[in-house]
Amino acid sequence: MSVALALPTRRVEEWKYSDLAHALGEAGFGDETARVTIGAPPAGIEIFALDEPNRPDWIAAHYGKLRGNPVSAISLAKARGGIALRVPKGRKIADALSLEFSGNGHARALLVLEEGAELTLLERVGPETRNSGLEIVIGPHARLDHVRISPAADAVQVEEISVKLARDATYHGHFANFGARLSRTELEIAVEGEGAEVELSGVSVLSGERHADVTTHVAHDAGHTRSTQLFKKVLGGRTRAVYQGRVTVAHGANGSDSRQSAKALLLGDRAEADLQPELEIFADDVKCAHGAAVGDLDADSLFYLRARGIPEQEARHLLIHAFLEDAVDGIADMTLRETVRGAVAAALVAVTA
């Protein structure tokens, strides 16, 4: 059987709004290697090309060692080359490391913080075809701040976030994603260790025909941890937004606590938002909800703006930024904060002609 008859169509579940064997063809991903490529790395931070002969032990313990999805273990079969990444215990750099997918076909890349390490990484996604897989590993009190950045695009774009926390690790992940012909970000995450923490935010801004599929998965493995999550989502055109999220609470994982948001704004008769938080519960002693909301801007808050002397333009602009904010607000990189900002802003002008 091909690769491309593999692939996941809407008679899987967790694909039933993202028809990615329908988005491809039969042609599929191909065989091709897409490229990863790191900015000008700071001081501290080791690098390795997972096709070295001679890879590290750390690598041989983690590359291909986490949670993953069939289409996952495609670009891990087909993927050539990639990148490497650890932060040594104890190491906490300055400077945000950037990180970029870009070209057609498959790719990979592992990022270990050890124990009491600290890194900001900045992603960016180039506008080609992909199936890419980033791996991260975060050991005990290390911390690491994630953004990912996918601009627009006119191609299909899947890629699965997998990450395992330690005790009292922390994971602080945003996801600024301007849509595609099809685009799919999943995150695979394992709350392993007792006082680990997973904040996860994001915000979907979409126009003409665009679709943008955030589909998460939190488990918490170990007791004593927290997970928060607060999607965003702005629509005009005939796009499409998408957010599953299920956070799995296992059996003796008292003391966990997590809570769920997703919310969104129709601004065309066209638009489609799919919001679908779930909770598996297997624990007593937890602290669990989730919620989600679609829906126009308040006519209240317009009239409000408008009864003030603002023209309705305008104070549309300021509801939408206003129901975006909270979601961009706490990156926690100033600078990372105001270049998300930036594309909000610059998507938003297509949005709301």
Partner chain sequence: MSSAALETKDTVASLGEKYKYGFVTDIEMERAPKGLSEETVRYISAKKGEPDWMLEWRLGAFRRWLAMKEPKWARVHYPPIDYQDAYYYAAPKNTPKKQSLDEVDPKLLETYNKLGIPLSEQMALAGVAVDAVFDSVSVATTFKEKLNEAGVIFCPISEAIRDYPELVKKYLGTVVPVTDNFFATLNSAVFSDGTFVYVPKGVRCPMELSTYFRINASETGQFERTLIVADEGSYVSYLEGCTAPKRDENQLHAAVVELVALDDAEIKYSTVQNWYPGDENGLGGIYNFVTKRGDCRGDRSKISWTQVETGSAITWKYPSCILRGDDSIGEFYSIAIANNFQQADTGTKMIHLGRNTRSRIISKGISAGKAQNTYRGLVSVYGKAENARNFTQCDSLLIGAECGAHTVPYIESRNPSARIEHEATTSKIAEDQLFYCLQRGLGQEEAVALIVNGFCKEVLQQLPMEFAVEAQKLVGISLEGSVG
Second form
Amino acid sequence: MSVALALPTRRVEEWKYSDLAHALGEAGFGDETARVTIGAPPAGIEIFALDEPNRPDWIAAHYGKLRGNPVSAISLAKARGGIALRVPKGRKIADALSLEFSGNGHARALLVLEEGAELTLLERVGPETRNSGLEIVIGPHARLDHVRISPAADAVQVEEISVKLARDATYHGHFANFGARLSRTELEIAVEGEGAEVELSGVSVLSGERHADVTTHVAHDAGHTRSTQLFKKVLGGRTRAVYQGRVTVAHGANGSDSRQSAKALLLGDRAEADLQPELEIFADDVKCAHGAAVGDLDADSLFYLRARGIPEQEARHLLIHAFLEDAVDGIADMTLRETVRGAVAAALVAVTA
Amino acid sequence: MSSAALETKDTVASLGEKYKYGFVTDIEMERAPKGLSEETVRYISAKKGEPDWMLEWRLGAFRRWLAMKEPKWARVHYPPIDYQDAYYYAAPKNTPKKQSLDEVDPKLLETYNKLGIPLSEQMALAGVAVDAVFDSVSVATTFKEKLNEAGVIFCPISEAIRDYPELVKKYLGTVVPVTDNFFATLNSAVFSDGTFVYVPKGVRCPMELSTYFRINASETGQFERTLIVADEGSYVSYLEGCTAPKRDENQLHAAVVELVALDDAEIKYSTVQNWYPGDENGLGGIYNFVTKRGDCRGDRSKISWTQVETGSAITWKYPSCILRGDDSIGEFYSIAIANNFQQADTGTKMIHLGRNTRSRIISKGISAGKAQNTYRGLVSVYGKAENARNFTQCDSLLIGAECGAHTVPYIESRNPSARIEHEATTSKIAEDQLFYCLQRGLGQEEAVALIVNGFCKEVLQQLPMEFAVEAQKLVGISLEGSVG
Amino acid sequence: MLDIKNLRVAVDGKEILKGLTLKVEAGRVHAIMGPNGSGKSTLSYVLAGRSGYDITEGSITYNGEDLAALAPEERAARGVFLAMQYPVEIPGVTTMMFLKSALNAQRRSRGELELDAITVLKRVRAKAAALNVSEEMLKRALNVGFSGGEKKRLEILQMALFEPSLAILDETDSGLDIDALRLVAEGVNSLRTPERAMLVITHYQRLLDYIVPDRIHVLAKGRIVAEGGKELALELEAKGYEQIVKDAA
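What would the structure be for the form predicted in complex with its partner chain, given that what you showed me was the form predicted on its own?
So here's everything in the complex, that chain up top.
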């Protein structure tokens, strides 16, 4: 397979708010392979190192097969090794599994949930410059709760998460993002089975001169599928938050229902928010809606809180937290939800300082 | 039933022909040689008796155009256009233009009568002044004297280039630069006619102004150019209508419209675009690639676009507002209907540069048949646009399982005090509403027309009265054959 | 307690209050009545310190202090409470959490000890029952999805909880049916004490059947044009604002 290895510039429509070629310069991502590690794996999960020979069939069936963007194709071509995980049929794993991408270079991982399997995945990323690709296959009636936390970094970080859902499968993804010199989290979600459900949410809390691009594509390829998206951004200083969210409903995918919302709070004088929610509908029996808003804190709410005695600074904090709350609230796992809340609270200190 | 529904019902019932403007006027024409070259540009300029500066301007544009590429980012698909296989100038032989309407070729007057645009003085009763553009030339402009009394200049742009060169030089190409985009540059090289309007300081234009564009000749492109300047504290409302004969070939229409509003001025620009859309198999129809842009150059100025797009095989059009002046206001109200094999990619750009600038976008898209209908819009707030405000509501309605509706908004904000709100929905025509209407005795098509008219109401209300009724009927007619 | 002298206030450069003078003593209930656009709400906002209301002339003295020099939260801590005509909805902030934050912020500002969650909850519950504010309402986001009556009841609950020394009720009767009005009025009446002053702003006389004022002032075009006892409300009801304003001129 030949791959065009050129990195996109902002002249490429999908990358117009994130000039990857410029951010990386001549060196690009280099040829190194970054690390993928997992914490103590709960019982019942099969693990396979991708640099080992004789890959089992379940890897061959899925690895590198999901829809991906050209940058993800580069990691696929260049990464040597990586990790593949499988939750066998009917296995419901109670404890969260943690997976971490770290180091410089390219990295790949594959996660397969067989029919009826259930898993909670906590994904962490290290602060280095990296191009990672995560493929997730969710079998019929299986469910994945995925929480990704990317701490603030000064590197260039690109990750594409490709997800494929079979009949009645469920994917809930939360993406807490604190920005990098250039950060792009891209979700490519193929809803291929009837009755499948996708819930995406995320917060970006940015300070300094950081950048965070969240690009999503939810493809309703089958009918009677449901997706929701809720992304909130808080921008301080000279930061830039990007949200490009495309929802497509394929011809014949009747009974699809999609809601999408992206909101940004611009707090820094030189901050910039670019939001592009996009609907592409080729079926008629659908219900799709999106909303987007950019602004400052609501003056009426601020006055109301102050008039009841809450000092201005505290009132602002309260409103910023409240603004982000509904995007965090949906995380099913209580421990992970509190972890995200903690990370958000810490990041907000830098934004409002 | 509301009167609008009755009107729609009557019109739908009375029409045998789906596109009633599809006739051809048999009139002797004079054309430029086929194809596009410097010679074509010189020919057009010479035909218009233009001064040298205008010829140079055109040639400059033509040379730039040669190096440009046709844009491909829109969601419209069509076979490559052979720019050498078309005529760039066609005019009825009986020109030059007559001083009085009595002298105009009766065939032309009849044509406009058939189109429902009587050029006679009776139009005074309706209070609308008309400039009629037939293929490449303006054939009649009504009420020039009355407008002259008010100091309003309303004339073909070819006349303006000769009679008001200073005004034209000052404003032409300042909103849509010669090199703006492929189609605008092409237009700058070969535009043949169009309308020029200048409303002097403090004048409220005493009547609605209107241009009626008609493509008649075959294998001919229409490249009109409109320039409207509203000087300080003035107001003008301008209407534009378009039709073309039914033909199996695709004809190119690449217009440029520039609006300039100075301090406290207001321009209201309304369009009912009903170019031939092609037949139910997708054969023929106009390729409509249009650049329309308004510059709110002055403080407290206002530009409002209202469009009803029902025609054309392909529509590529983004009437925009540059909100340069402090406290200026931009508005875009749109209905875009695509049926059969029509493809529409249309929307707006609101560029907030000044303080306290406000914009409002209301877009209603209706897709039926095998059509693809895209809303594409940009709201961009620059760093100095303190307290800028935008509100966008963008709704799409789907009729039938074979069509597509797409919504592509771009929202960019660089000022913390700005507030932007965007809402969009896509859904099919509601079964319960349809059933309700059917149960009360309406036919399928009447019911659809009624519901769609309701869906579009917010935009229809923006149209001047004379146009609103027409537009309502058009909504019903355009969707004929979309259900059942 | 409150001493407003020749107050002129402009909003967006337009003068709304045009020389208003008003004195309110502790333990008294004053009603401000007036037609739409007379400046009633402007008066309530300027007392609470909302931005955008520019005092161009005159003074507001509250317990000897220049009220206009204080931030809204400082006024609240000193006991100025405004029950708003349109209480703001704040998604993401639960009502209970808001009550605790506000109560403790006021206490902190006064140098009092902050109260723990349990104590606050106990206090809130004690007041909530009488105002028919349910547990479930307290768990919901502040005012989000509340009916008009629920919002007004929650305003009065806050008044009871914060124990202000000057309560300003801005059109508290608007949007309430008769049962809700009675409930709210009872709540207000139970808070009448010799130490507490109230300023009841209303368009209609109806509210004053339930909250009987000591004194009524008629506001028109930014000035007090008539003053009197509680019987003035009935006269207004009979004659209408137009006549009273004319008589006063």
